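In structure tokens, the next block holds one chain alone, the form predicted alone.
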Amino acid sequence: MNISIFGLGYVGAVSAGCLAHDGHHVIGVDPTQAKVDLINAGKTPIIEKDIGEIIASSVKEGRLRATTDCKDAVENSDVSIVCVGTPSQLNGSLDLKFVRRVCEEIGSVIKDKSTRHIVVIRSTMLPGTMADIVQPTLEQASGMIAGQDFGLCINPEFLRESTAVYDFYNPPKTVVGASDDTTLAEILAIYEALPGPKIGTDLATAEMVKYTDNVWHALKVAFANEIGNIAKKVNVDSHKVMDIFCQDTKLNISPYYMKPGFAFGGSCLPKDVRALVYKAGALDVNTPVLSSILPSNKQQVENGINLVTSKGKRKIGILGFSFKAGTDDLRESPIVELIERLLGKGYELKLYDKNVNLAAIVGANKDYILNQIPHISKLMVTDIDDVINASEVLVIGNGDEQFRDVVATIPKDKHVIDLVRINEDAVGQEGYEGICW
């Protein structure tokens, strides 16, 4: 395939070598000439482990070379690839001139190619910006219509300094958001002989993807740093605390606790986050991420309660509200938080739980409820039918398979605020509504 790459940066330059090494016919594009003169006498613009041999077989060999000239470029590649900059500015926000200047540049030339022109942007960009910034530009510019007249791609890389050249040919995945099926194939075919999943997706989908990999990193290395502070002051190697946690992987290092939905709660999380945060600071060491955790618990608590309130109904139903399915355990449940303020608030509740049953329960459990929260037991029903018929807004507390195929067969004049996401195949249904999505 013939390929353009604007910009021969970190990202661009070793897109551009690898893709040459695979033997595509690329042209790498950037305004700085002492890029574009290195680039041709078969030398790399960056420093990066490999990347200067690969490019000097490629141009050897005549599948590589690099200009100033946009218009030469576009009009002899099939695939223009975006690699500029996105800068910081001061307020945290990125600065995009260069993603508008260069999609307003290959717009111009491909309005008037007469051959179909893909557009893929590789840069890191915030969700919103390919409908905002991106397509607006290229179709201005151009006069055509994206996923019509022309593809358009966002395809994040995932690829660490210094490791570079490894990373693009070890992908832990590749990602393609795309406008429409025909450009998505065309793309992920360039990355076909490459190991690990690939994913085609939508535009914005793909944009939110790189940001949620690279906070989830950054979160990781201050997470284990706090651990590690904590650890140093009461004498613990903090590498074999860590190496054994990492040996984990059906709970810690998995996808295990990493689907959005409401708060979490029962006896142990909030008191063992709550007890490290106090004997953290006995210690005199600072854990802002730790002490973040519970603040960020209770707010979604309140989203919780201000996705019941906005929806302008009194009588709200609630279908589960022990802290998780498969258990009659309330303590600290965040549902029954919930349910706490909404009558606070004046609003009239149906409970139903068929593992909180107060005939049946015993011990700590039915302690708590008769004397911690017995205005609560005062509203449980055991008929789930009863919920449904009384209420106006109904609130899935948690996972219980009971309430699956209830999601179907609600009335469409009742509001559902699904808390746990329980039923996939109702997502966009009207009236069917989570938390997080």
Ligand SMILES: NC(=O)c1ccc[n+]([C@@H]2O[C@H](COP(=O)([O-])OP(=O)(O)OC[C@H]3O[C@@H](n4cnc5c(N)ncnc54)[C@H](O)[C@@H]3O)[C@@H](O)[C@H]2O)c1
Second form
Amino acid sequence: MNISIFGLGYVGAVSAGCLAHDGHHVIGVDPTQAKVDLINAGKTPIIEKDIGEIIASSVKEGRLRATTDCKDAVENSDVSIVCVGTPSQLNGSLDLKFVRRVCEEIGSVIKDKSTRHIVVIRSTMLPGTMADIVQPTLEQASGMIAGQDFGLCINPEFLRESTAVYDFYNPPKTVVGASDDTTLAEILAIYEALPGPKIGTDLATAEMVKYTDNVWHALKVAFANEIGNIAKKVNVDSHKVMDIFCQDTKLNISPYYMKPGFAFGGSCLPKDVRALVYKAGALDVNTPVLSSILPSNKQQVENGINLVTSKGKRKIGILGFSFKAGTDDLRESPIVELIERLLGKGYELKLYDKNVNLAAIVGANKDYILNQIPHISKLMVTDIDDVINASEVLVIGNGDEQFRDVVATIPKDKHVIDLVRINEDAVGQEGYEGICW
Ligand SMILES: NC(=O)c1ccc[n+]([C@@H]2O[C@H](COP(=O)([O-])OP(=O)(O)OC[C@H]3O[C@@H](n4cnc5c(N)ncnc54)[C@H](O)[C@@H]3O)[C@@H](O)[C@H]2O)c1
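Here we have the form predicted alone; I need the corresponding form predicted in complex with this ligand.
So here's everything in the complex, that chain up top.
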């Protein structure tokens, strides 16, 4: 394929070298004459393992050249991959002037091009930038329509500096958000030989994935450092701890606990977070990340309450109120907190949870219900239909299988608020709303 690469910094130089090495014909574009000259002399504009040899051989074999001339590059390629910088501004927002400029330049050239062109953005940009800036700028400059007259993609880059060439050939995944299926297939084909999953999605999801990844990496570092700081104070080797932690690929390094939904609760997580943060404080260890976990969890309860009250209805039915399906444990259930807050605001509530049946439960949990939350036990009913019929808003509070079908059969005049994403097929259905999706 004939490919032009805009921006010959870390991402652009590695992409240009590796794609040329793979047999594509690549033209690198950069306004910095020195970078262009270096590439044309078979030299690398960046310090990065293996890229020098790759660029030298690709230039020698005639598959890679560079220019400052956008027109030359776009006219002589089928695909333009944009790798210009998106630096931070003083207030934390992204400076998109390079992206804007390059879109204006490419748009003005494809306007007069006889063959269909594809524009791929590899720069990191916040969700909505493709729709709000890239697409309109290209369309305005070209007089064409994305997805129809030209293809448009976002293809986030996951390489790490210092291992960038290795990462190019061994990506954790390849993600392409595209304007249309034909464009998606053409761009995924470029990466066909690479290992790892190849994921086609929409433009905004691909943009969000990149930020989710990087913020997660940053959170992991901060989390591990805070654990390390506490461990050091109690004479425990944090590296031994984290080695053991990482061997748990079932609960720790895994998709478990990674589904956006309602607050966590139960008899362990809140108690144990509270205790560790208290201990850190007693040891004079500052833990801004760990200390913000419970406030964040509390905020999610607020978000749930706000969602319910926003419907402007007074009769609320709760389906599932133990902290997770398959248990009758109500201790520190965030749904119990939601129920109590709604009761305090004068809402009429009915509750159903097949696992929390007063006639059947015994021991500590029964004591808890009767002594700590007796006002709630009075609202519990044993027939799910009693709740559905009496309520204007139904809140699905845990992932009990029984509630999956309920979503599909609930009359259209009722609102359903789902805190757990019980029914994937119902997402988008009128009257059905998730707490954070
Ligand atoms: N560096 C990384 O490790 C890395 C990893 C993943 C993603 N990213 C993202 O990729 C993007 C590029 O990062 P980078 O580190 O390669 O940036 P960089 O600053 O090293 O390089 C950007 C290049 O774009 C050039 N440029 C500016 N305007 C141009 C124009 N109109 N036409 C052509 N070239 C132009 C600049 O001269 C510069 O050489 C950023 O959005 C960044 O967030 C970077």
